[in-house]
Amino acid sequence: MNVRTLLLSVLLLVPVAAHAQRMTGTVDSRRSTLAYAAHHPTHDWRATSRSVTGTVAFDPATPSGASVTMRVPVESFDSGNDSRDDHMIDAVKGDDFPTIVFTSSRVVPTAWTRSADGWSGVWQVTGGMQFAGRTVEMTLPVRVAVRGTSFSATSQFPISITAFGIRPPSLLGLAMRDNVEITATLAATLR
């Protein structure tokens, strides 16, 4: 190879390297939350948690290679009822296992796409939650934006508490459904 066509083939691979930049951010907890919705016989009830925190990191170019963290105490979940909170939090051995936490080990994106304002797509993503003790891998479709710095992304996924090791809370001697409904809201500024 001759010093021209080297030189050709240095000067066309820097632009692919210039656009190739990984980002990361810090989960905005103002912006961010994970709620359930859980299903008795006599009544539903919703609880919500604003104390969302974690990272993420990726490439928009390539977000095969994201991770993403999210850390969550399981006292901070709010139903509006006091005392159905703290018995949840007995129910799920929050005292001996204070936070649920996710971390990704794999992101495959389903779609994704490139437009005037950003990047927006869903991806797979394949990772670990703990939770009361056990750790189960799940695999989560998560809707993804990115508009210059700030990074969103939405989940809404079923999780089978007894998979966990929890055994379902009753009322009136009737248990409460073993699947619970989460939806997950994650922002943060992205550099």
The other form holds:
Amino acid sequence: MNVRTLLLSVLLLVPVAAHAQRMTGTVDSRRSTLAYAAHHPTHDWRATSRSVTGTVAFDPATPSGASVTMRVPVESFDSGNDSRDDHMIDAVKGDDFPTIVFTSSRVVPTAWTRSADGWSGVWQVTGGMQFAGRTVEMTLPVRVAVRGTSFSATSQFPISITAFGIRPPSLLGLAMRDNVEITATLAATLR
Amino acid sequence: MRRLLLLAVTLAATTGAIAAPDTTLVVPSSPAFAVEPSVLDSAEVGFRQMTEAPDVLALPDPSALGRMGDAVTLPSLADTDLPGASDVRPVVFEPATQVDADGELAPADSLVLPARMPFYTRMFWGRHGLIRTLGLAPSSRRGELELRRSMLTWHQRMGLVTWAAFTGQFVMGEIMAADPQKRADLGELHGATGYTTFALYMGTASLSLGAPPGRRYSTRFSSTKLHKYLAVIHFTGMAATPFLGAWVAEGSGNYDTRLNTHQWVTRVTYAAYSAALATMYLLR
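Same protein, different condition: the form predicted on its own was shown, now please give the form predicted in complex with the partner chain.
What follows is the whole complex; the chain from before opens it.
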């Protein structure tokens, strides 16, 4: 192999090596949750789904190119009260639109640092949230950490259910509050 | 395996049924087959490639599908000359719907009805429940869930109206018990409003007891469970109250004993009813 061939091979391999930095992972449902905290004039409650699925793809060196998708079956939320969970499925039109889907369209890292442990920081993730037959664009603050091949992300944000065309369900004549606090925890193993 | 998945989707489509993931298939126009949502999900991509498959398969006669809950064996790809067909094993589907004697469709309980239904729900809405036997059930499980929501909403509204009527009746009874003169003046009115309260109560109770089954029933304790346990107490008391009222007015023996019995049964009933109402408002 002469010097020219060697150089050519190296040049050809550079983009391949750069591309290889992009890591992908599938959301680990056993370690991921999506929870909502809702408020009624007489009591509050919280329901959690442990059936979160989705994908993550990004390059730690340039996280602005990251993409995240998340899918959660509406019927998987458990508040500890079957009757209430049933009512919520009806209220959010779960028979017609059985899955909540979030698909990112833009990621802006507001803090992103590398340490001996790996990468960590905060991203502003913009994307479309499909819920109850409507897609609403929202920007979510997401705390992200990457340790080796382990990816974890947490986010807490409010949503207005009326923005998704959902009429707040009522109990004994009193409707629940429009704003619902969402807490998402995603975990994935990257490759 | 892939061909098996494609067959599942194609059969679902040819029988008129295709559903979004995570939903149960229920078809309004013809008998259908329930396919695991994960199967549909996985086979989505290959669906269009298999549109010719029905031409080479002899689907069973819909009228021969039998009773609700019966398993149906579908023709196998192994019986066709499609490439790779010999690798495919026969597959058995359970029907998601049944055709009753009038040609109406009803859900097949073995697939879509939840486990651990209360006995009264099973009595009306179980596989051989009264509502199904009489052919009064909605034609789909979805229709049942809509009916359930409507009945439970009215149960809530009527529960409040009944509580107001019961409160008036209870207060009137306590006043009458404390004052013999009032007892004479209000006796007739108390009897009439008592029957009205009883009728309202039974109407409210029937909206809950007769509602179609929900999506799931767990064994965990919850505010709804407590609501039901309290309902056992107030239902028993309310069922006895008209007889106790008549016994007080017309019975023989010691009057004070009869009055005390009626009064305390009503107190316990009213307390249990109020607590049942409060659990829905105040507990998580």
